Each structure stands twice: as C-alpha cells, then as structure tokens.
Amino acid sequence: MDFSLTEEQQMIVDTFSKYAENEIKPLAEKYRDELIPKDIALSIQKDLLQFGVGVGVAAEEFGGMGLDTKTMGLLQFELAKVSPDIAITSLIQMTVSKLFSCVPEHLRADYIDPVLAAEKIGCVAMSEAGAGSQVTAVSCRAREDGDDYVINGEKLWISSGDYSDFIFLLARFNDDPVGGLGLILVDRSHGYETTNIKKMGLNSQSTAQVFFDDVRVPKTNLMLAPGKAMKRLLILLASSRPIVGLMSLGIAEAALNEAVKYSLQRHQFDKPIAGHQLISAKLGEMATKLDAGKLMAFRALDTIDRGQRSDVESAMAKWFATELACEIVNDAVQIHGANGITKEFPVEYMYRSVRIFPFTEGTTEIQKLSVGRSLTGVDTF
C-alpha cells in the first residue's frame, strides 16, 4: 500500500498546518478549559471552510468539496495538534454532513445549506445512559400522534449537543430491538433541552445531555425509517473511527514535540536530559508508537476511500491509535517530571484531553469485541 500524499494533499495539509498554528492555537489557548461561546465556535468553523475542514467531506452534489477521507483525517490530525476541542466540533460537523443524503428533500435548504455555510451546528444523538455500547438498548421513544411523532427520553455524551441548532436523533419507533430504531431530524425550535457535562478535559467544546419531554416533530422529518437506521449509522461510525484515532495521535505528536523541546532545554548532570540514555530511548519509543498508530489509521482510511467496508480495519485503528496516544502523552508528562503536571506546561492539558479519546466513537473494549466477532462470527451481546 502506498500511503504517500499526492502533491495536492501535501499542499492542503501544509497550508492548513501553518494556519492552525498561527490562528487557531492562540484562540485555543485563550479558551483552555473554558467553553468556547457558540458564536465564536461558528466563526471558527466558518474560517475553516476555506480548507475543507469539517464539512469538506460533504458530496459535491450538496455543495461540499467531496474531499476523500484520508485528506479529512490529515486535516483533523493537524487541527487536533493545536486544539482537540475545536477538532471535535469540526468532526461532528463532518459527521452531520455525511448524513446529508438522508435529509428529506423539503428540509435540505433549511439544514444542509446553513451547515455548509457554518451558520448552523448540528449533532448526531445515539448514546444514552443505559445504551452506550449496546445501541439496541436505546429507549428514547418516538410515538405516533396524528401527523407528528411525540418524542420522550434522554441522550448522553452528545458532542456539540449544547451548540446544536438541530439533532439527527436515533430513536425507538417500535419494540423491535434493531428494526424499531429510526433516525429523525429534530429542530431546536421543537423544544428539546440541553445541558453541558463538565469533564476532566475537552471542556472548550460542548458535550451535552439532551432531554426530550413530549417534543412534537412532524412525521415528514423522518430521515431513516425504522429498521434502516442502524446499518447506515454503523457504516458512518466505521468511517469516522480512524479519524478519531488520528485526532488522538495529533495530540500525541504535539506532546512528543513538547517532550523533545523540554529534553533539550532541561539540564541535569551538566548536559541536557536528551543526552541521557533513558530519555533518548523513551523519545524513540514515542516516535515509533506514533508512526505505528498513523499507519493503522491510514490503512483504514485507504480501505474506505477504495469503497470497501472497513469495520475491522477501523475498529483496530481506533483502539490501537487512541491507546497508543495515551501512552505517548503519558511519557511526555513523565519526561517533564513534576513540571509535567503543572499548568505552565501544555502536556498537562494534553494528558487530560487525550485520555477521553479511548471512550469516544465506541470504547477500546467494544472495538476489540468487533475484531473478535470478525474472527469467530460469534456476537458477544
């Protein structure tokens, strides 16, 4: 497999990398551990449009750039190096744009165009307190009532939830465990409520709990009928998992760069600590892990870009890359010594941020079960 970049890809990535370092990084530092206000979050997403970040993956027929997933992964990698929080907001805009084809024709002008112009923020709501990894346990219910569905229930861990102007909601329409699940577009004006969740890290972006209390939505807002939603969403998750892996590795590369810089500045026993064997070996291990994680993610993205199902490759890449990223950032903190846990040095923030990635888009354990199922054919749920 050839994972080298085309001249066009290299130019896009290099140009965006410089922009992210000069323009996005200062903003990220200003709002470190503080929620970026929605108007500023939208302004940032609008500025990113020129590079195709976020909604650039949208098909050209909808007004997007139709960028391949490998390019999108590389852009998200560069963005996560300077701000994993902003990268997550972009990831969700990307996820929403991948579902544009499911939006009913009569609603497209009200939702697709504003997302592509960074005038609206959407999100996808799947997870619940009692239905995280086991999606078939979704209990958020959509009940028929005349020309509407009346929705009751809660969703949890919804990225961009508090920012959202609308939600692509996975809800239960009947009691069939899988066949009863459908996807419906719920506008903020329909009456859902949100509250942000405080976490150990990544608090500059919105992660929310969403509440539906007799929320009335027109039946014409149905995107995927019951029985058709899960297959589409599973394909969607498979396409985003290697990108999530690359985002975590973006944090890891930033941490490695900080560790290298610190090892050259910090002196002990009359020389920089980079000159000590233990430190030098540790840096070598970190760089090797980083490269291994990237290669796994690139393989999965290459599979997707060739139009093939990537469930196994994506599951492998996601858990491997996110766990390696945690190890790399942990080692970066260790190289900093006690300084590594102070807010004066960026590795402290990176440590808190990267630790969340093994949970997102399916936990490490769930990814391993997916790989195991591919080997045995036996479902463990």
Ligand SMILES: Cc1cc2nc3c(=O)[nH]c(=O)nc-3n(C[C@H](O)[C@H](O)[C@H](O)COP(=O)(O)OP(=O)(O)OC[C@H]3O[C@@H](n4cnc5c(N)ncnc54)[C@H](O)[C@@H]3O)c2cc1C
Given for the second form:
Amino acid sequence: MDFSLTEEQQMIVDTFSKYAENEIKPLAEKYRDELIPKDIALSIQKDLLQFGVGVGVAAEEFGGMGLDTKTMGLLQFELAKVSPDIAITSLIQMTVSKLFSCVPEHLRADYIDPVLAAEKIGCVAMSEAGAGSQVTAVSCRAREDGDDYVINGEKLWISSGDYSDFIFLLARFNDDPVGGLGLILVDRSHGYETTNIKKMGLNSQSTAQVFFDDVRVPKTNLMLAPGKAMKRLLILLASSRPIVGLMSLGIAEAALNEAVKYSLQRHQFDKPIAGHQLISAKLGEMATKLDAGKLMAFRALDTIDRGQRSDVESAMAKWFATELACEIVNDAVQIHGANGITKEFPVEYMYRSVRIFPFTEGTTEIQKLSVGRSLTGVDTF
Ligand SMILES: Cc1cc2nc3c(=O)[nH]c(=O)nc-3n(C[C@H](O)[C@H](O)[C@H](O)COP(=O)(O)OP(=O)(O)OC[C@H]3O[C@@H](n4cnc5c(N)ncnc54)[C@H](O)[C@@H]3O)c2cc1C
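Other form of same protein, the form predicted together with the ligand, not the form predicted alone:
Zooming out: every chain and molecule, the one shown earlier first.
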C-alpha cells in the first residue's frame, strides 16, 4: 500500500498548512475557551472553502469539489493542529454535505447551495440523554398529523447545534428499534430551540442540547424513510471516523512540536532537558505513536477512496488514533513540567481538547467491540 501523497495532495496540504498557521491560529487564540460568534464562524468556513476544507468532499453533481477523503483527512489534520474547534465545525459541514444525496429534490436549493457557500450551518443529531452508544434507544418522536410530522423530544451533544440553521434529525417514527428510525430535515424556522453546553475543552465551537416541543415539519422533509436511516448513518460514520482520528493526531503533532521546542529551551542539571535520556525516549515514543496512528487512518481512508466499506479499518483507526493522541499530549504536558498546566503554554489547552476525541463519533469501547465482532461474528451489544 502506497502511503505517499500525490504531488497535488502535497501542494494542497503545504499551501493550507501555511494559511492555517498565519490566518486561523491567531483567531483560534483570540477565541480560546469562548464560543466563536456565528457570523465569524461562517466567515471562517467561507475562507476555508478555497481549500475545499469541510464541504470539499461534496459530490460534483451537487456543486462540490468531489475531493477524496484522504485529502480531506490531511486538511482536517492541518486545521486541528491550529484549531481543533474550527476543525470540528468544518467536520460537521463535511458530514452534512455527505448526506446531500438524501435531501429531497425540492429542498436542495434551500440547503445544499447555502452550505456549499458557507451561508448556512447544519448539524446531524442522533444522540440523546438516553441514547448515546445505543443509538437504537432514540426516543425523539415524529408523529404523523395530516401533511406534517409533529416532533417532540431532546437531542444532546450536537456539534454545531447552537449555530445550526437546520438539522438532519434522527427521529423515531414507530416502535421498531431499528426499523422505526428515520432521518428528517428540520429547519430552525420550524421552531426547535438550542442551548450550548460548556465543556472542559473545544468551547469555541458549539456542542448543544436541542429541544423539540411540538415542532411541525412537512412530511416532504423526510430524507431517509424509517428503516433506511441507520445503515446510511453507519456508513457515514465509518467514513468520518478516520478523519476524527487524524484531527486528534493533529492536536498531538502540535503538542509534540511544542514539547520538542520546550525540551531544547529548558535547562535542568546543566543541560537542555532534551539531553536527558528519558525525555529523548519519550519524544521518540510520541513520534512513533503519531506515525502509527496516521498510518492506520490513511489505510482506512484509502479503503474508502477505493469505494470499499471500511467499518473495521475505520473503527480500528478511530480508537487507536484518538487514544494515542491523548497519550502523546499527556506526555507533552509532562515534558513541560509545571509550566505545562498553565494557560501560558498551549499544551494545557491541547490536553483539555484532545481528551474529548475518544467519545465523539463512537467511543473507544464501542469501536473495539465492533472490531471484536468482526473477528468472532458474536454481537456483544
Ligand atoms: C464534543 C462532542 C460532540 C458530539 N457531537 C455529536 C453530534 O454532532 N451528533 C450526535 O448525534 N452526537 C454527538 N456526540 C455524542 C457522541 O456520539 C456520544 O457521546 C457517544 O456516542 C457516547 O455516548 P455517551 O456519551 O452517552 O456515552 P454512553 O453511551 O453513556 O457510554 C458511557 C461509557 O460506557 C461505555 N459503554 C457504553 N456501552 C457499552 C457497551 N455495550 N460495552 C462496553 N462499554 C460500553 C462507553 O464506551 C463509555 O465509556 C458528541 C459528543 C461529544 C463529546
């Protein structure tokens, strides 16, 4: 398997990396731990369009660039190095754009074009207080009433939720655990409410609770009929999990760079701490883990770009990369000594941010169980 980048991929990554460092990093620092206002979040996404970040994967038939997922993974990696928060907003726009084919024909001009132009922000809402790892426990209800569905319930942990102009909502249409779940497009004007959640990190992007209280949505907004939603969403998640892994490794690479810099500057026992064997070995381990995680993510993305199902490769890459990323950032804090836990040094923020990645898009435990099931055929859920 060839893991080298094509000349075109290398050029896109190099150009974008410089842009991210010069243009995005200062913004990220300005809004550290503070929600980026929606108009600024949109203008950032608009600026990122030139590189295809986020919606670049949208198919050309919808007006997208049709970028391959490996290039998208590389872009998200570079973006997460300077701002995992902004990278999450892009990731969600990407996820929304991967569902364009499910948007009913008559709604496409109202949603697809504005997302591609970074004029609207969407989100995908599956999780609830009672339905985390067990997605089939979704209880947010869509009840038929004439030409409409009336939606009642709550969603939790929804990325971009507070920013959202619309939601791709996983709702329960009947009591069949899997067959009862469908996907419906709900516009902000239909009347859902959102509240932002304050977290240990990644606070400059929105993670929200969403409330539906007799929200009336036309039946023609149905995107995936009951029974069709789960399979489609599982394929969608498998295609973005390696990218989530790469984003966490982006934070890890930034932390490793900081650790290398600090180890050369900080002197103890009359030499730079880089000259102490345990520090040097730690840096060596960090770099090795970073490479291992990247290679696994690239393998999964390569599988996707060859048009194959990547459930197992993606699950492996997601848990492995996000867990290694946490270890690497933890080591970077350790190398900084007490300075590492102060706001003066960026590793403190990286530590709080990276810790969130083993939860998103399916926890480490759930990914391992999926891999185990692929080996034994035995379902433990
Ligand atoms: C920052 C952030 C952004 C998110 N964005 C979105 C979003 O945009 N849209 C969306 O729908 N959701 C989103 N989520 C939700 C995310 O997908 C869930 O947090 C995740 O699926 C886990 O659910 P939970 O947090 O309820 O944990 P739980 O399912 O309650 O799990 C708690 C613990 O038990 C473990 N566990 C659960 N079941 C098993 C089992 N069978 N065997 C072994 N261990 C098990 C888990 O691994 C975990 O360690 C987001 C979450 C975060 C933190």
